[in-house]
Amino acid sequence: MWKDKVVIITGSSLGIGKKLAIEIGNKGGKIVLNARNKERLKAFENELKSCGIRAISYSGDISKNEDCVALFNYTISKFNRVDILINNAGIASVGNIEEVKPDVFQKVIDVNLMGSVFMTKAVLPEIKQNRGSIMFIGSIAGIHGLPAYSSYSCSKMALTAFAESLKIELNNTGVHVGLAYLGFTENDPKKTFLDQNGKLVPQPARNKIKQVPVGRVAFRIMKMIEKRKFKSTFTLLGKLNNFLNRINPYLVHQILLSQYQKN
């Protein structure tokens, strides 16, 4: 299903995007790139060419409506269509509610739901018309609050209502939509997340943490996008999770703040 199709990719430089493209690439798909930085973006896009794979590259933020409607255009006078949007860019930080800075917080909501917001906006009309795909990316951490994570959760339950409400609105036009709550996958080298002061930092090592490999993410994220799937829970503890919160979101809570306490 993926010969020829044009697929925009947001934070594609890194991680779960970058696999993403390389699979979809693979299977014939037309790959669109999308980071903020340009230098990595080009080394990709060109690494991509050179592997026989169709790309194009767009540096932009998408927390900036005007990138995802550039972005966008500049699809259509490259590859003249979209069939598939993934919303892959996203951002965390960490610290306790009374120490993030406003502006910190703020930046997280504006790159993990506006950015997704943005870019479906952009993209719509045209994958209405080809009947197309939008998928989400989300996280267990939209399932309940997690204590010194709070923007982060903030940001992925604003995107499972989004994406709720896109659903209905999008029903009976033929285009697929799909959140997948993510679980710990295992952390590119160079991944980043902001502090509390908004200073971007290396992504801490999840030694104590099993981490899903990313290989395994992109496909189950490319077999949810193939069957058309819309919700799907990754991994175990993510499961358990969102089965827990729906019973007994008391004992969620319980357990949460018990590991917060050893902290």
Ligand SMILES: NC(=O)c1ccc[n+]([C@@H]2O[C@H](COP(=O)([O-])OP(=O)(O)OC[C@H]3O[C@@H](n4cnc5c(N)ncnc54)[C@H](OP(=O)(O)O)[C@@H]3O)[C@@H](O)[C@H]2O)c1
The other form holds:
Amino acid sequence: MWKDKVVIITGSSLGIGKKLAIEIGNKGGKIVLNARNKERLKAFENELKSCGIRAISYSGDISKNEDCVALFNYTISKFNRVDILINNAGIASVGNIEEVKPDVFQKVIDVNLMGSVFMTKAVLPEIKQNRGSIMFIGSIAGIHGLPAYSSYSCSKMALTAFAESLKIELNNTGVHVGLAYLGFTENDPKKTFLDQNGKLVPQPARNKIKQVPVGRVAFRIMKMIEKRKFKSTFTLLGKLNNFLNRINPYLVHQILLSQYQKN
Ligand SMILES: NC(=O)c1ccc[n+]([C@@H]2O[C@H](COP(=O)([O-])OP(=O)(O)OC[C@H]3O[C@@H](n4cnc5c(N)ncnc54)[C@H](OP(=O)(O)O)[C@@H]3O)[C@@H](O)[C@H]2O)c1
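After the form predicted on its own, can we look at the form predicted in complex with the ligand?
So here's everything in the complex, that chain up top.
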């Protein structure tokens, strides 16, 4: 299924995107890497090439429409087609709404939501022609709003609406739309998040929380694309959150409230 498929993976110099690039590349896919940090991206492109993986990279900020169009044009100039887009790049900010600066909130929406919208729009005609896939990387934080993560929850919840709208609009076009609700995943040691002032700070280790290995997450995302599955929630906690939120949202609210009050 992956052999010779041209796959754009946004945010693929670290973490889940990086693992997806390795796994899909090992299966014969042609990989298009993207991230903002050019040096780190180029180093990873070279690493993939040294393992015999066909990879190119385009450094750009997906929260800017012109960068998304340029990423698409670069892909066409090098590989001549696009089969699959994985909207993976994402950032989080932490802080209660009273503390978070408005432009920090805006940045999270711009990257996580608008970045996925701009990329989807840029590649859609080509993906339609190739009856390919558009995959969104959501989060269990997008099932019910989380305290101190309101921008992140808003951005991920909005991805559900966008993917649902898209799936209806693309009915009978042969395009697959997928949305994965990820739970806590093993983080890249270089992972960062935005503090309330917009400063990128290292993500502290989440030692007390059970985390899914990044390889397992990449495997499941790939399976969704292979099986052309629409939605999937990856962890038990996520499945429970999803289920309870449907049958008893008050209970979910109470659980989150008690956790919030403890911290
Ligand atoms: N890790 C988890 O526990 C978890 C749980 C649920 C959902 N998710 C979702 O899974 C996805 C990947 O998460 P991750 O933990 O692997 O992230 P990560 O380790 O922080 O890596 C993020 C990647 O995105 C790139 N990036 C960030 N902003 C960008 C922008 N504006 N334009 C282009 N690239 C950008 C980063 O490189 P540069 O900084 O160089 O741009 C990096 O390559 C995200 O959508 C995240 O919300 C993760």
